[in-house]
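Just the one chain here, laid out as structure tokens, in the form predicted on its own.
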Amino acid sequence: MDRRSFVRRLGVGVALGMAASIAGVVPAAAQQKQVLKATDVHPLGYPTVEAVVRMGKKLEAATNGRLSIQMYPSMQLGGEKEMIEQAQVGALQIARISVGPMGPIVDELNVFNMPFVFRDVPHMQKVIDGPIGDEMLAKLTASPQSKLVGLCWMDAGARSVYNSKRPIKSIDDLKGLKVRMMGNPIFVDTMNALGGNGIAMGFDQLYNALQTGVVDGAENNPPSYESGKHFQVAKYYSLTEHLIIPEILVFSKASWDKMSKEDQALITKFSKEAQKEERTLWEEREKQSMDTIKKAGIEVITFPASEKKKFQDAVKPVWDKYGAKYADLVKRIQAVN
């Protein structure tokens, strides 16, 4: 053989080697480690964050390393309309969301939005606990127009008013006041039923909104009132518990789809521990949270039965425009007790 051919047939062997060491070697690295993006409107610390640390951690030591969580607490990404808008395209992987946002997404969901749809929370720890829960996350991940997957429920209590200009002890005090909702008609229809004015707004937007008038108050549950230093700017705080809406955590289905079956099984599975834990850590926060605001003075107003009725009679309207088409899965939700 001639130097020329020798040489020749040489590249081609190391060129071939690399290939196949590219082949081989590319992909493992590739899979040695990925960092899953998460992210939630609330601080490192509240209940639904702290779960999917844990949840991160659990993953991490189950893949020695190889799959892990990185969270960004705090609004980092956006609100929750930027999380879904990003969990879409794989921009992040996993989001806490409320039920309220998602409900236009997935039409079926908005069942959970409804006023005084649930007796009590722990009626609504039934109802997503059971075959409805784990129906409507398969709704979810089944949509094409969600993109998402459906990894578990998480509690967010029940949710109440507060404002800065007077304390609510009745239906009538609600009159006239400027209430943030979140952005879903079923919600700004509810509290113009309750003789509110409801107004569409992100949680990220809402601080501001209360400290310089653009609303006289918001509703939302004991810690997202308390961590978000909504009570410092609106001191009245009136149980009216209107609304029980779950919250889910879900998956970009852009990035489950690129995922291993064993991985997939894996956040499955660390998911459903998640919800477990999260209700925990929620009912220590929500006890947590009401000794916060009590002793800052918050003035806390609850309701007699007869009092709470008229707001459960108030919201007939609503029911009446959205409620017909969940009449079936109403009825299988007030049956589970």
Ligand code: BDP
Contents of the next structure:
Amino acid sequence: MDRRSFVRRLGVGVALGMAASIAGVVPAAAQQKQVLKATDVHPLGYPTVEAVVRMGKKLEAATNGRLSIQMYPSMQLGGEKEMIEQAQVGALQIARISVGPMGPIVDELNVFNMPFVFRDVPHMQKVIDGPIGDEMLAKLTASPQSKLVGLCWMDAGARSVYNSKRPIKSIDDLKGLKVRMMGNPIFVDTMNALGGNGIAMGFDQLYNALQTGVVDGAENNPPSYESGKHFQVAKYYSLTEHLIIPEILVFSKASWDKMSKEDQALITKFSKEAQKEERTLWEEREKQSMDTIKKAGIEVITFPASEKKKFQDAVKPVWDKYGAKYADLVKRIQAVN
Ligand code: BDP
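The block above covers the form predicted on its own; next, return the form predicted in complex with ligand BDP.
Full complex below, order starting with the chain above.
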């Protein structure tokens, strides 16, 4: 198109737009397009990322394109610490983060970060889907230091230890191994109690640290172990399942407060749907990831109940140190069947 016809078309477009708004066809709000920036440490296609991408499509359809989500996957905006900081100042709107690094910001959330606090994954799911889950989201939102709105939970299965040195077949095999943990003192203490040497480090630094031997291993759920390609540099995966940590979708409070009540309600509604959708995606992905790592020759070690019990008993010092302040909540969690 030459310049003159471009200008002519532009002129027609502007005139039509003006006519439409004069006639009241296009309400004022419809003209304020807003692209919500979202981020996740995981790549496109990962369950948590896909759930938010789908949420963006729904938002776009429901608002005729006025609201949309631009996803920045794969740590494009930094690790989780950076993501939280950017959301707090409104530099991005939506972040999907583990409850792990949220604990130091909103202490009550740490109850979900305690080792073996949930009996198993279905127990955790019931807790986050029920009143305790709602309360914790509300606490996160109400906490003045969080500067975040808690939108919904996401599933992340159970975390297990992997390493490059040796198959861990009993708790004693963990002795002396340098194991990367998420940035939260509870996790470092947990690994130390299990006999390893816990080292706090961002997820964004982990692949290199494993490759260069800065750490001998780490711990995570099968999809993260597989998708982060950690299985290529740490070939022994032992299903310790010592932590079952849900993940959380947060919205920048600074940005949230500028939105209309109607838009907030829409985002809340689609978040709740995202929580359900992510669970289905998660269950599928977990199976696929286990298949992938097994095909790659990874030795996946399971434990008899008697050995699992040794892991549970070993974390008692962590419960002695942190458990008392969550005692009431823990009782309520245990009562969920
Ligand atoms: C993954 C979580 C991600 C964490 C990561 C980690 O999905 O949010 O950043 O673990 O270990 O399972 O840091």
